[in-house]
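Below sits a lone chain in structure tokens, taken as the form predicted on its own.
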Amino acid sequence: MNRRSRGSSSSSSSGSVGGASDSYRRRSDVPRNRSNDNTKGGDSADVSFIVGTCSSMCPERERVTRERLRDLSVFERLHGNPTKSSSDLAVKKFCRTLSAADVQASDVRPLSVLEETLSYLLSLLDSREHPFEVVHDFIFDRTRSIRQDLSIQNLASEGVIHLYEEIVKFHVISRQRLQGCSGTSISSMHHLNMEQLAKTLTTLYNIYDANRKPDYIYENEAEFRSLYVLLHLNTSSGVMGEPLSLWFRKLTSNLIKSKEMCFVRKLLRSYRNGNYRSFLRTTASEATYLQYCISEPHIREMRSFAVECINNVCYKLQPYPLLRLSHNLMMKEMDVESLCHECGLEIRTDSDGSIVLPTKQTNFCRPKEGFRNYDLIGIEVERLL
């Protein structure tokens, strides 16, 4: 699976990420049939009929205005000049408040330009010139703008599906990479990223359904549907959406039978049954890259659950060998040592020189800042690329 990377944190983008809800949500960013548009108020109805004619990533009048206001992201500055950009660097910002009076066809990008814009944005993902949170901030705002232009034009064709899938990938990859970032704003960025991931998935699912053909599944549909299940394994995760019991009923039989959905249903059973060995082995042998990114927090959770169970139920006079625990948790033995220390547990060396975990320790705990990520031994790296 292709992966690309990016980010930003200048004043041009940080202001666009600051709120948890879009005032523009008067018109959902879920496309609708124009003939059935029952939205109240004439403004948003007028907006939905616009056909974009902007031929660049950013309308010229917006670029000129932002140059004058010094409102350029670090990725948009020509030779680092905060007052100068170009059509090859400037990307249209997300606009939180929008009405028909604000929108002109020349300010809206057609599908072909939006595809080029997204390709450019995703090419920044692996940038090493700036911290990832800076890259993420920039792409986060500009992909919202792409979704806004799609919504304004009420585009819901098969060509739009690819754009939404790529934007979902960005949010999934960001979810994983933000966990390795530090700073006071990371928690807020993670929350907003998860919120937009949920909204983008909802729109994508609606476009799948709007273009549904009998007994047909889009090439990547099953994998992207499976992400919903992984996001809702833990009912207390706080991720938006309906319960899985209701969500599954809406899937077609072909989707239910797909290998991607069979994988997540098996993972769901293992998770709810506390079967950590099955959960870890299934993830290592079957997960795609996106599925693995979403599963990482659950992998950490299942490993800490396993350590807690072993500490609580094993016989006190027979300490648990760390080598066996490393096999069960699919971890390096030195990583298991670190995990036990994170859980507040002591480890010892027995008379044979083997490292063991004494059980029935009373000081088990979960660190407030969360557990570290450890490699999942046995995963097929080639399958994730």
Second form
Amino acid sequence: MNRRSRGSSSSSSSGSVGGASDSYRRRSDVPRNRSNDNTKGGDSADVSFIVGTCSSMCPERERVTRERLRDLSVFERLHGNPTKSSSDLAVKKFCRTLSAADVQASDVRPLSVLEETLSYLLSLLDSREHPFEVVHDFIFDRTRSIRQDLSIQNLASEGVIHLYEEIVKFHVISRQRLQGCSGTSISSMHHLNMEQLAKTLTTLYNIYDANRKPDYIYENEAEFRSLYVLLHLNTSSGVMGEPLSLWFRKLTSNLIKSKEMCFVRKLLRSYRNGNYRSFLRTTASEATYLQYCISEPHIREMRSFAVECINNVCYKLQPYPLLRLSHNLMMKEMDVESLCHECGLEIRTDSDGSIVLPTKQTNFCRPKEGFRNYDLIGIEVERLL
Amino acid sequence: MAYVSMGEAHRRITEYLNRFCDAVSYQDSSMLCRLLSFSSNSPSLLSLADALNVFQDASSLIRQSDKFSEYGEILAHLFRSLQSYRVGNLVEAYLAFEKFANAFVQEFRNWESAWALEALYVVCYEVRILAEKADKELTSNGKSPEKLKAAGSLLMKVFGVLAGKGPKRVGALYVTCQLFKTYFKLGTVNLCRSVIRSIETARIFDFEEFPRRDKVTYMYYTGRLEVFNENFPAADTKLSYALQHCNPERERNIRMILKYLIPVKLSLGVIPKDELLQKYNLHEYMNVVQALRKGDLRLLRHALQEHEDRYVFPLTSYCTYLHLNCIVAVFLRSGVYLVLEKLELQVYQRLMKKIYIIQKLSDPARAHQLKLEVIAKALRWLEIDMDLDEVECIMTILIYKNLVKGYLAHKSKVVVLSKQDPFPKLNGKPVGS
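Moving from the form predicted on its own, what structure would you give for the form predicted together with the partner chain?
Time for the whole complex; same chain goes first.
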């Protein structure tokens, strides 16, 4: 289940610095509006795309400026000095107000440098020195800058696909780990994270589609496409704008038949029919780590739905044993207790000592939006971290 | 291409020019339609095209006469387009036709009455069709298709010209439908929203004023959009309208409407008669309907699976756009797959009802008790292996969603049905959540 991606130097155009062989769009085809955040300059009017020449993770002039302005992240400081960095530590920042006219080739990093940069950034995920929010914030911004550089140069080779896939993974993993954090800014961080996740996925899909050979799908494409379905299980969640029925129309036959897409369609069916048992069991036995992370809010939803149904439907004189419920919902018994409380339901201890949920209680309420997720007992996936 | 002498070519071209100018002078819309309808491949247009390709300098002919030169720009582009069309240069043909269309629309604006509306419809139709052909040519040459998108912009412009207070406004719905067809083909259906908003909220438009044919087409497409967005009651209203008002002789159109209306109706608990499915050749739904009637879950799943993979017809242009070389699956492509998957719960309901009826026959006193074990056995008989936990889960949902009335005594592993109306009908509402 562990989908370890290939090494970062497997780009098919190793050595070459952008150029026509990497271009996935012919100049005349550049769409006028792009959905991801990057240069607002009139790209369609530009005659050529920039070919980056910056050989370090951060262009020298930016590093010098930021040193002077004391605008260095904790990760960029040499020996903790807020005014000194180095070419090993400084990483180019995301710049919102970039216009094509202002960009110089020496400010833009070519693919090989971007690969190294991303590798370095992702290695920071393991850092225990700083709280995760700080780590996330840094990587969030710097990966956005990587995407910007990729976009300015109109790069889209297989190496680029790999970069985008890794960035998607970062956002998904962040989603998981931000749950364990507390603080007032966490909720907006989470929201922004999901926003960038959606944007990165969109770009990734565009690159998969451009230069598509008939009947060919990329190595990880099925899994990354399946994430779209998981983000849209609920009809009202227009995370990326297009209703699922329309989205499915565009998939190739190979994709539709892939294991990953069959899995998410099964989940979709279970979800839409309210079949919590099938939903949880299927997730536990077939989900990859990424798919599991994205499914978490729905796992939670299905569990509270199950509690709601059971409370509503079961015979009053036969309270539902928590042990049984924990088996059905694939949770630890004490987590089930916690969930019941979140739903406003009381539990009690029976005459023979077992804990039960009395049914037909009238106080049921859907648990508030939050990050509290309980483990999925029985899940067979290896954690990546 | 047939051999044409210069003299004959001259004659044909002059004849056409006369017809065109007379049509405009006498406001003869149907004549004008015939003169512009490239895709009809009428012998007269084809022979004109041959003449143009021989004569080569039709513009001099146009300039020579005051009568003709009044429409010089329009005719020059039109001729160029026709010439290219005839020799199979579809991209060139489209580009020239686009220029013609722009010039024509300018002229149309100046004509006060709406006499040329039918001709304008033909122009819009030809723009779209030529654009599709041009895109096919582009794709087959390895370039990216962009003409249909351009045609969309042109059509929007035409819409703008018609969206005014005068008599020309009744043409707006036709153009809207051409836009729908364009956007659906391109896959950019979200663009439909703005033109729908104009039609439905602008005060200059009164929906009832539009021609019947256009209203049917409009409701068909907006109904489909509702299906995509899973608003089933709205989809039902619109598609039913389309069905009711559609010309009964247009069997192909009725079939297209039913293709979407049937799944919508199914999800609202309304089952079509077999005769209807037979008459309009909707075999893909027969098994689904059968499964619903019998409560046969296995049949439902097989039906969905079969038509997921089944080869029906290649959506050639659409596939070409996406560089696909594959044949498409019926349900997923038409976007109704998700609608149909939700029918599972209704099939379960039917199955429970059948079990209940059978029990009533053999032991009426205890018929209202459905043992989970019995249900599991029935499912096994349908080759569906489900453990008691999942059976319990399904029953819980059915009761919660009011497809079954009663309660679950989990300890006794039995569902106790209500004595009255234990399997309520949906009555036109989607399955509750």
